Amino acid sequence: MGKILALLIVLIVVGSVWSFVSGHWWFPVGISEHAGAIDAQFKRTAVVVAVAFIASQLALAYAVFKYGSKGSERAIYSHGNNKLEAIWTGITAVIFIILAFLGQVVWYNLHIRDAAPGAVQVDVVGQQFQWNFHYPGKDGIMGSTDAKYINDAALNYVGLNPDDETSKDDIQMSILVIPEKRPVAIKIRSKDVIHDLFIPALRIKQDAVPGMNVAMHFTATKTGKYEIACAELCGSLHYNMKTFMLVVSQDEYDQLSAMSEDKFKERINQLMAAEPLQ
């Protein structure tokens, strides 16, 4: 029996690891310029713990091959080596303090340090169970909100400020539009609990949280229909609280820009529909 399941360890192992290396399940093709170092420092994480899983399972059936036929016998107790538990917790300790700086690096530019001048400005608004995307509208100035004046009934999701005059003109829709190969800075929030805004194409996963305003800023390079969705659990219905992210071409946002609210949802819907998912 100890030999049998010494190499059912084997190979739930070796499956395991051709699971990650085969590629098929890996994430989509990345769009965005930080993507590249997102995907680095994944790679860098998965890798070390592949080396940690791969010796502690093999270390393990070993030990089942080696003594699980033992009968009756018992185990020795040992006291260990302070030495190599000082050792082997000093290595572990060092690795992963070396991958949480790597990380924070790329967490660093596209939250702390500010986006590029002319940066596109989009602020996000989640509630259950959708997301809301507000534009500044023609005039390119992002008119005011306050929570005061959210109102669904209205379509005031946002919480326009009816009384400032550069808010007249802004735009409220559940579809993430942008143009391409430029910098966009958004702002993310939530009405009523936490959500998590995930774009999987731009390696964006972001907690939308009540109270507070979250910044962050990122460049998309391909054109195309990406999928959003919210990857915290926020209700009964969250996993109905999906929508897409559209990237166009510079010439498209910038003709976009200029149209009125219905002539902007017109346009956007029939360039929704003409689009594939990618």
Partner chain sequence: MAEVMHPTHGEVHHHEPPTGWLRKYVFSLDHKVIGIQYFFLALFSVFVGMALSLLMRLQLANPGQKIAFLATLFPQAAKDGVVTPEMYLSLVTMHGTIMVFFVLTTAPQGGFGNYFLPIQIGAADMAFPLLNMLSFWTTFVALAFMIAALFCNATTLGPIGGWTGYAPLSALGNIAGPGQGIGVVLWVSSIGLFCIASLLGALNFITTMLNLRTKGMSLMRLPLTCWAWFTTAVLSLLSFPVLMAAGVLLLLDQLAGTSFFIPTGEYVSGKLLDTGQQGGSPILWQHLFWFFGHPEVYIAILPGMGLTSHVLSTFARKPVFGYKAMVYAIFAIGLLGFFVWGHHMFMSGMDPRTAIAFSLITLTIGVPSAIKTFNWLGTIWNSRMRFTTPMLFSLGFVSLFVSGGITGLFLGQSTIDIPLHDTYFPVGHFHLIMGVAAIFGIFTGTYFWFPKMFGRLMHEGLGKLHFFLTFIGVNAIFIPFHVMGMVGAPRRYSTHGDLQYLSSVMPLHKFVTYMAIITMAAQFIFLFNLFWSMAKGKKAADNPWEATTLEWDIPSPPPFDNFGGVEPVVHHGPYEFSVPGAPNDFVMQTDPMVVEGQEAE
Second form
Amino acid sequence: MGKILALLIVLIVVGSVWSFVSGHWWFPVGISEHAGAIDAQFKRTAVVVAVAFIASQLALAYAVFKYGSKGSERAIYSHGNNKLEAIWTGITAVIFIILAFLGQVVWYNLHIRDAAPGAVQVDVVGQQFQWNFHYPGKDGIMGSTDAKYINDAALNYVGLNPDDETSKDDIQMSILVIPEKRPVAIKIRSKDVIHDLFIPALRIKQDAVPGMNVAMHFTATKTGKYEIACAELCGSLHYNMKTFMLVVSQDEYDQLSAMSEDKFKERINQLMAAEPLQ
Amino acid sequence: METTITTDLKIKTGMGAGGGKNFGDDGGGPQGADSNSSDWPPGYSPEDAIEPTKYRIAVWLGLTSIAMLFIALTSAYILRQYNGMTAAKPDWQPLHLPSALWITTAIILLSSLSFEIARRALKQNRYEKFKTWISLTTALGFLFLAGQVLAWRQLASQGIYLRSNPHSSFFYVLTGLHALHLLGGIVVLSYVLISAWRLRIGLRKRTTVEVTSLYWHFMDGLWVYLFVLLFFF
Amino acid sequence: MAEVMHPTHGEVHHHEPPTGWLRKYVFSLDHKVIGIQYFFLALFSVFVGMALSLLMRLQLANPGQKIAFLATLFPQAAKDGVVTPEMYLSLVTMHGTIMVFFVLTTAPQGGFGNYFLPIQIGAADMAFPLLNMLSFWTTFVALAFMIAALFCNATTLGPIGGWTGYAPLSALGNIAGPGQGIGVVLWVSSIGLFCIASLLGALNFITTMLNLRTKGMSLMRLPLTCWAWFTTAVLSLLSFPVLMAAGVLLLLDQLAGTSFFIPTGEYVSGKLLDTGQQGGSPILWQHLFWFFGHPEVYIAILPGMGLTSHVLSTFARKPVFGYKAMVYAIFAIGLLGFFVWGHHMFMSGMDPRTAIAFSLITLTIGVPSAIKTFNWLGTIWNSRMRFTTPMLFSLGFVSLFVSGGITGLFLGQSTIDIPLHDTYFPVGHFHLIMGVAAIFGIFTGTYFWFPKMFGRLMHEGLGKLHFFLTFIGVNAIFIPFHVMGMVGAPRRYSTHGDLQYLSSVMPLHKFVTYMAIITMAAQFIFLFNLFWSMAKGKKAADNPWEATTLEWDIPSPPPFDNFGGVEPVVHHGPYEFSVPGAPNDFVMQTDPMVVEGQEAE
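Return one more block: the form predicted in complex with the partner chain, after the form predicted alone shown previously.
Now the complete complex, all chains and molecules, led by this one.
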């Protein structure tokens, strides 16, 4: 019985390790400046996890294999070993705490440090069940919004203030367009319930919370078309609250920025049709 | 719903050992058989295992969980107040303190005092005195609840209801939950009172009086805390 | 003055059991009957929860497929026998809630704790038997409410919100879409009742353990199971009131038009909600919920950890390695569990600076967890293991605890949580550790204590078959969840087929569903074994496992007042196995014998 269990544990270890390292399943290609750092922290942690996981499971398998009952022979009578205990505890504590500290660097850069000046502005508004992206338009100034102006039927999804001069040229669209290699500052909110803007390729995930305006910033490094999903349960069609992100060249983005709403959307639709999904 | 925690506890307290199956409940247990104090771990004596301790522990635990309930609500209150006052369109409108609450605060403070006098009288075996003061305590308890209802009516007459604004929501929730818990205390007190008038205050009922006084003082302190939190914080 | 106590000496206090059927089996005050009631309540719930997960698995493997029997069972919710997205989400919600509350919280604590805590400390019953009965029946009513919630929304199978019921989705009522309104009201009410029941139980457990220990049962002679139940009760006592507070506020938002959790300017279903006050905070619900929710994870797993230590030592025929370290580790896990709730909220929009603190504290929980693992390995090292079914399950527990727990090192870091949050990765993580490992704890308890509870042995062959199928099955189901999460598969999706970057997870979904079906089928072996053994199993001796603690000192099943009115006296620690010089390889706690080779306590 012990031998079967030992074999099984070894097989589980092999299977688990294989599923992680086989290459069939891994994070999507990271296309943001911080993606590499997140992935590196993941790999560092994975090394610690793998060593601890394999060592504990194999020790368990070995013990189960080796220490089966042998007739009336007795086990070794011992209540433990404080010295071993202290060493083991000390080592794990040190490793875990070092890991925890290392992990904070990326977090600090993403969430606590302010966005670089001159970053491209996009406001994100979640609703059941679509994403709205609000661009400042030609004047480069984000027009003011308020919930009382929201009117889905009139396509004013984000609640642009019609009386505000700066909002006249603003553009709202369900596709996220950003330039490559230029910092992007987004503000995320929601109209109804909590959603979560999940852009796997960017390694970005942030709840869109009604009543809050959460700021984030990032820099995309590669052009292309990528998928966006919702990662917080928001109601019946949660699974289908998806859209796309277009990362365009800086030239293209500058041209887009100078366009009126109709032209902007037309160009985006062209690009959407032309770009293959990454 | 809230009050069940404590009323059940209290009813239990009054009824003694419930199933009556514990070794301790008739004084056997630790003192029985070949009791030898050296069998007990340090700091733990046979006396620790007799009934009153059990109820005292239980009431302290019950009070801990009630405290957690109100701590949770307090944190919600403080956060909501902060949000309501700092928002672009502040929606936190502080209530005017209903005058009835000054009176109820005085009443509940007095009830604690009279409970304490009653408790000491019982300790000195002065039954008549105990009876008088425990009756007064119970009456003050009812009076307090009546006063709270009056305060709610005062607010309602100004058109301030549960959903009117965040402060009134919290006011009704906090005072309502406190009143429910106090009602639990009153139920037990009434039971003690009836026993007292029928001259049936045995050792177990004395435990009931002891632990109920603990609970009562806590409810008193909790009220003062809520009063300060709601109107002076 | 009939109530004055008369200390009596040398007298046996034997109590007669009640005679009426109702008082004996239904409204019983006997902790053993109540324990068995809890056990069966959890058994019923676990099969309901499992059935819900089967429907989820069928949908995920072949999205949109028609399942003939569903159309018959739920003509409105499952139109044409297809699991609709709404129905899928209600399945998710009900599966999670039922499993967490009515299985993982109920069985280890309410079931085994109730039955064995008093016996293991040498008491005749819990401190407050009436309270004990009340807490069971309150749990029962709570379950009735929860089951009612399954059938109250015609187009779904219960509320939609996940077991976490995030506001404002859960606070807005019918306007927020299908699966809201009455279903959520029943769901919250059920949880409120469950809170009350758990508080009554916790109070009883703590008082019992502090006050009713028998002679000689010093704190450091308590079986580790008792320490686990005790710590669990403390966690319940401190965390359930907070959930209660959150539940009361949510219920008022639903029914009374308050807006504790509903913010200003809500534009829902094409309408601006502008009535009354609306400056509530959705994040507040999360803070209150997770302040309860994280300790709840330990409420589910700690009894399993205690029992694993206990059973490993018993069948390894070797004392627990580092008994005191084990006790302190349980405390440390319980204590730290109150300061890490924020790691569920890294993406919630809360102040990012707090995430750093939560990250650091979360990783320190890894330290006491590592102590436990190390000590379990230390216990079986150089031992002489007997591979009975309960032993296999507790070895399985250790393996699952390692597999499930260690991925917490990823999720506890806010940085790595960015790609992994709300994907299948945490789903795999918590299913392994708080789901399956805790369930393995429950199986360990069942196979280990069945002889004591029912006076008969469970069938070993069937038990081992059940173990191997389940152990392979749960690993094959939940390890793939981790890699699906790395690819980026979001949880609570009725299909991943609509997102192209997830194409590689679709074959895994099929594989997992096959494994789930095998694993679920294996549970019927358990169910059969359980009921068959109750009637036909081999008669059990008083101490069939040659164990040391007090429950093995009395008949199987124990008499009404456990020790027949005689108070047991404890002379040894709980894990005196293989003591050199002792006649047997185990020294019972009640054995007055002084053995030369025994280590000083």
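Note that the structure is predicted; figures quoted are calculated from it, not measured. Numbering follows the first chain given and starts at 1. Note that the rigid core is defined as the largest set of C-alphas that superpose within 1.5 Å between two forms.
| Rigid-core frame, C-alpha of A55, shift of 2 angstroms or more between these two forms | Indeed, A55 is displaced by 2 Å or more.
| field | Exceeds or equals 2 Å, Cα of R113 between these two forms, core fit | value | Not so; R113 is displaced by less than 2 Å.
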